[in-house]
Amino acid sequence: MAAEASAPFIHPAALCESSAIGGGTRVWAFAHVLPGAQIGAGCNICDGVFIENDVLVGDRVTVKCGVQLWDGITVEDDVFIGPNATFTNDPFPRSRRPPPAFSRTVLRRGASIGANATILPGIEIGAGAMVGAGSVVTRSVPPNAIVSGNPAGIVGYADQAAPDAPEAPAAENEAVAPLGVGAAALYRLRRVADLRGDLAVSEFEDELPFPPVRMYSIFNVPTRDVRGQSAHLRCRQFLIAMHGTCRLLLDDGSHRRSLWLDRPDTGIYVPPMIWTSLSNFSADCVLLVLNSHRYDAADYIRAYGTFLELSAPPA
């Protein structure tokens, strides 16, 4: 950390008008930093970068060549921004007619933006998320999600190459299988099949992890939309894809797993203090959710940073 404790380095060919530059930060040739910008310690601001006034950059951030950070952009610690990534701050720009206030765009801690990606205004790139090169990001990106394409969609999650299918437990008599994320588990419902059709059934008191007191279903979700993005303090959940498919992310703060829900005879038990995110809904998806408690807004944790703080083991 000695480098970060030292004075910042400003290349002689850079124009750095801000005095709020952290120790150990390097501002290279032909970069231009306006007076109101704030840049943290240990950053690397490469050649040809432009940083406007109302911009906040955290510590250990890398901004590669050809990037412009406009008013209204916040970049948290440990973010990587690839060459020629493009940021915008006005959804309806007109020449010499600025809006009353520019849209706020936030890149959360540890996010990575690939080369030539375009980030539309007013969205949030979640902590640890990765944006593929050349992608056009039109909606906020969940924590740890990997997105690519135009418009960008979720193609995976960091630290996991591909989502697992929610396969039934291997042993014929094994009705429950742990998923390796907290106490989350896969439940195989009893299935009865004959010429008239198939039936999946469970007795709440005997075969499910809790007796439900509330249910709801999610359907008609646009395929690029993301649901969930929260954890519960007390409420337990049980998820079944009654029709179609969707992707579920489970995260206990230390372990993460992404899997497909695509079987009406398979349920996923989600205990309290597990962060969930639902994405990649098929057009015909109908997701049934059973809850152990009635709706209580105070039971939700909706900020991923807060969830990580609450789920961290005691020091």
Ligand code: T46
Given for the second form:
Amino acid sequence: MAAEASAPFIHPAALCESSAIGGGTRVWAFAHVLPGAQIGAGCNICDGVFIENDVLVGDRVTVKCGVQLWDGITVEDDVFIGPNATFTNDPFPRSRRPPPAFSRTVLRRGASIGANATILPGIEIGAGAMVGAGSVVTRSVPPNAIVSGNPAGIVGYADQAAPDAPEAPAAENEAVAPLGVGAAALYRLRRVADLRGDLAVSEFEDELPFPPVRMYSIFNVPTRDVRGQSAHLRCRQFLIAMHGTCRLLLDDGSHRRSLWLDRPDTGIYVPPMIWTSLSNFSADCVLLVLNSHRYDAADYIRAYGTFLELSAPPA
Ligand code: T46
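Alongside the form predicted on its own that was just displayed, please also present the structure of the form predicted together with the named molecule.
Every component of the complex follows; first up is the chain already shown.
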């Protein structure tokens, strides 16, 4: 970009003590940047921002008025920080007694922090996540999650549906419906209802996308906890909420979709290389997961950045 190739603009009323400011970055009036801070190209550092020494800011970052970035904060490319958002770096602050080391806070690529939100120390805000205005964030936020409230909880995901993805997960009469995220699909199990109640059935060999060799269940999950947050290299999975509800995020690196699991007669097929995240568990939720492979810790991708790299189409 031409603007980024140019010199930074430092407003005459700014106090910019750092020389590590990228091309095209604008530092506006009454901003104070300490000598150790590093700021990338094409950023907008608005009036009245304070940036300490041990701070790394990537490219194309917007920091609105009245924000302080303290020692220990890393802001990756394309992050937006709304006006008066507050960061902290000491979990137990006492006057004139700094901690031995400040907690690290990382805002991953493309995240947005709403106006006046408060981010507690040592937290990672995942890539593409969105923090609602005025939220108090007490735990790390998964990639692409939308959180709000005090304490902030997941209220949705920044979905990015495939253009040809069906609007609703599936029509009631469809046995298998694609979800528009890789080869992930929704399966309606065969249901047999009579006066004694309902029965849902699936023949492993004929009606499931793979013959399972392992099962596990997840239950007693505190509502605010998030599970999964991983993708598999080989293992295929089939998820059924046998009781209660939870929210599943599916992400193939290009398209995302979140849906509620809330029926014991419906399963979600998750092929390899689909990032999954499970949140918003009801207290009574029992999630059953069938697997195509035995447990293997080496089969997991647990860092979203690595997942995006591995799932990117070859250049
Ligand atoms: C997934 C989501 C939906 C085992 O020893 N055997 C197993 O089969 C499993 C699944 C886990 N473990 C051990 C490994 C860990 O020490 O149980 C512990 C908790 O596992 P994890 O942190 O992976 O749990 P979740 O809920 O984050 O993820 C699990 C599955 O591992 C994962 O494949 O997609 O549920």
